[in-house]
Amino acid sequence: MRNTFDVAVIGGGVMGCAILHYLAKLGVTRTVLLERHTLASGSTGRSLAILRMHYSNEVTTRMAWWSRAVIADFQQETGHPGGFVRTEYLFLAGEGQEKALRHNVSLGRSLGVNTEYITPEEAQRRWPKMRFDNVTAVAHEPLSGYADSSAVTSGFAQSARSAGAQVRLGQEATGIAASAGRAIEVEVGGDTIECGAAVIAAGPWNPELLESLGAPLPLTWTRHQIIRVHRPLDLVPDHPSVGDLPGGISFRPDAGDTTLIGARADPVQRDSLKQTPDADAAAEALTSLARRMPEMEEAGWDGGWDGLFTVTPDWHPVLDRVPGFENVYVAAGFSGHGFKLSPAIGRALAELIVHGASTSIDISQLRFTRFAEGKTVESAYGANVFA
């Protein structure tokens, strides 16, 4: 089996299979992903998967509304199904959080995204299920929706495969050798892959790897609860995808009568994290569902899953080469917003990879060092998972 790449990637979520996707779109396919498990196993498969472009800086909503149009035209992208539902999407802003949601809806509007601005009276009309009565501001995106996270990660690979690439799973990627600031093989077990590039996008295990390089990032984890309720079709038989501040949870629609409810992001170890969601959590978020939509009050919990956030200081990504290391890259932090962003993402880091930039779109701001400099990416709502 060969061993020598030109670009080796690290981790088979949805960031490291869309960056092997787009390195074959620029022509570089003498690529492997090394996945530990199978793909899309850790945080990717446990992803609430609503694509949303409501964000307070210009990076993250560009990103954002270019990947909706790639994870909506999927097929058309890769070959094969992403699945994605429209289902509008409305975030929900309280008291004192007017003028951050206009400021929202402002930016994306100057960005070509399709949002707008509603009152709470207004919102009430068009959805008559709904109750706003803790809300005070509302943002409307009729192009948003969801997708299959899992499908998305596997068309990007497969995408990747059919151009050459090679996914070997049950590959454990332990350390990384560099010699003079340049990475020369990945260690996998008790074997060694010589690379010309080294990508860690491995989610939650970057630490080790980046700390291996002396290189380490401020990254913590939370518990993120997803509780799966049945909702009565007769009374309630479909619903958009919701952003709710003042409830504090995220919640949409799913196949025949299922909705998910996002709800907390609690610390946690990252591996102590349990796999099903607590009864407190789906009872506070069965509550804050029905006091949105009260008919919801029928709805029956069936259990959920839960999900690992990690997490940067102000809760938004590291894309960048990492310092001291000339061809070693880095896709880490996404903090709960990762699977909206990976088609641009992953086409940014490989414009990094072979260009020695991004052309796509600016990630500067996005930057390795920014931490220690002190130039925290800002949101509107405070460093969250609604950043």
Ligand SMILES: Cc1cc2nc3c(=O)[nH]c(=O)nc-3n(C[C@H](O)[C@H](O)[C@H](O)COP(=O)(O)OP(=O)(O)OC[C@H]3O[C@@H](n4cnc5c(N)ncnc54)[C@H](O)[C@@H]3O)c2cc1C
Second form
Amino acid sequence: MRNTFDVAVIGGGVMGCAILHYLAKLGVTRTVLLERHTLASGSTGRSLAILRMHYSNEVTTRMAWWSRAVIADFQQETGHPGGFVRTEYLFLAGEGQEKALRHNVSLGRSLGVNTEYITPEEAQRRWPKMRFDNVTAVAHEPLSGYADSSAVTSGFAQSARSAGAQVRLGQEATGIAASAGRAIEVEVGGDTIECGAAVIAAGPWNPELLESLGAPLPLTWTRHQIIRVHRPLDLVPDHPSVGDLPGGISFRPDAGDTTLIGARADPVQRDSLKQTPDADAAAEALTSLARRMPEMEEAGWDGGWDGLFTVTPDWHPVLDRVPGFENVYVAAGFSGHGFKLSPAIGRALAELIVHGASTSIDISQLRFTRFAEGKTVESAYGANVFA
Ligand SMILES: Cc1cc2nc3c(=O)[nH]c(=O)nc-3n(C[C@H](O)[C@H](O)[C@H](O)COP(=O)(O)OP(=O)(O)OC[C@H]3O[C@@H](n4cnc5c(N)ncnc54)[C@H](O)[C@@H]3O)c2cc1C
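The structure above corresponds to the form predicted alone; please give the structure of the form predicted in complex with this ligand next.
Every chain and every other molecule in the complex is listed next, the one we just looked at coming first.
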């Protein structure tokens, strides 16, 4: 088996696969992706996969907007389906958050995003099954929705594979040896892969790989719970995807009569997920949902799952070279909102590797050293998943 490559990507979540795809688009196909389990077996496969454009800063707004178009027409990009469903998206702000919402809507509009500010009264008129009593302002995105995070991941991987990339499953990278002027060596079991460049995209498991290079990042983990309910179809046939800041939840429709609610971000030890949501979290989430849509009181709880957010201090990712290593790159700390950005992140990292800089978008704000420099990225609603 060939063990010399131009680029090795560690991690088969949506980020690793997107990077592999965009490397192939730039003509770099002597590549290998190492995934210790199966594709999308980390945070990606547990994602709520909502696509929204409502962000506080230019770099993430641009990435979300460009990525939406790619995911909405994923067949065109990769030749494979991405499961995009357009639902519209409403972002609801509470007490004291109207100014922040107006800021994000203006920012989005100035960058070409299809979004509008509407009052709670206007929202009540347009979505009569919803209640907006504790809401001060609403951002409406008619083109937003959700996609299938596993399908997008495997679509990127298949597309890169047909261009010549190798995708190796069940292969855990156990160490990286890199020094100036030499090929990078990635250890996989008893084997060594030699490569010109390596990308660390191992999601919640990035810290040990970074620490082995003596380049730690301040990453922590929180546990997010997804509660699946069946809505009463005669009462609630459909609804938009919603980011409900006063209610402390996000929710979206899924196939058939299913609605998925994302709730909580509790600090957690990384390897202690329970796989299912807690009964008290489900009760709390359903109460919030019913407050927003009273007819959801009739909805029935049908399990769900939990997953990890890998969080940076400012809840924005790190996309950069690893300091001290010319040809080692990292995509880390997506803080619970990375899926919707994955095409733009894949493209930016591929450009950084091939051209020495991300030419399509300025990602310098998301540099590795910003925490040490005290230059964190601002968020209109503070440091949380709605960054
Ligand atoms: C419950 C939940 C809901 C979410 N909802 C949304 C949402 O609505 N919208 C949105 O945009 N984002 C959402 N996100 C966030 C989004 O899913 C993540 O930001 C994104 O999937 C991160 O992808 P990743 O590739 O960085 O990490 P992961 O998907 O975790 O992939 C990392 C991969 O690396 C592999 N790996 C680890 N170590 C090694 C090693 N040493 N060698 C080889 N392989 C290794 C793992 O097995 C894993 O497959 C949500 C996340 C969760 C958990």
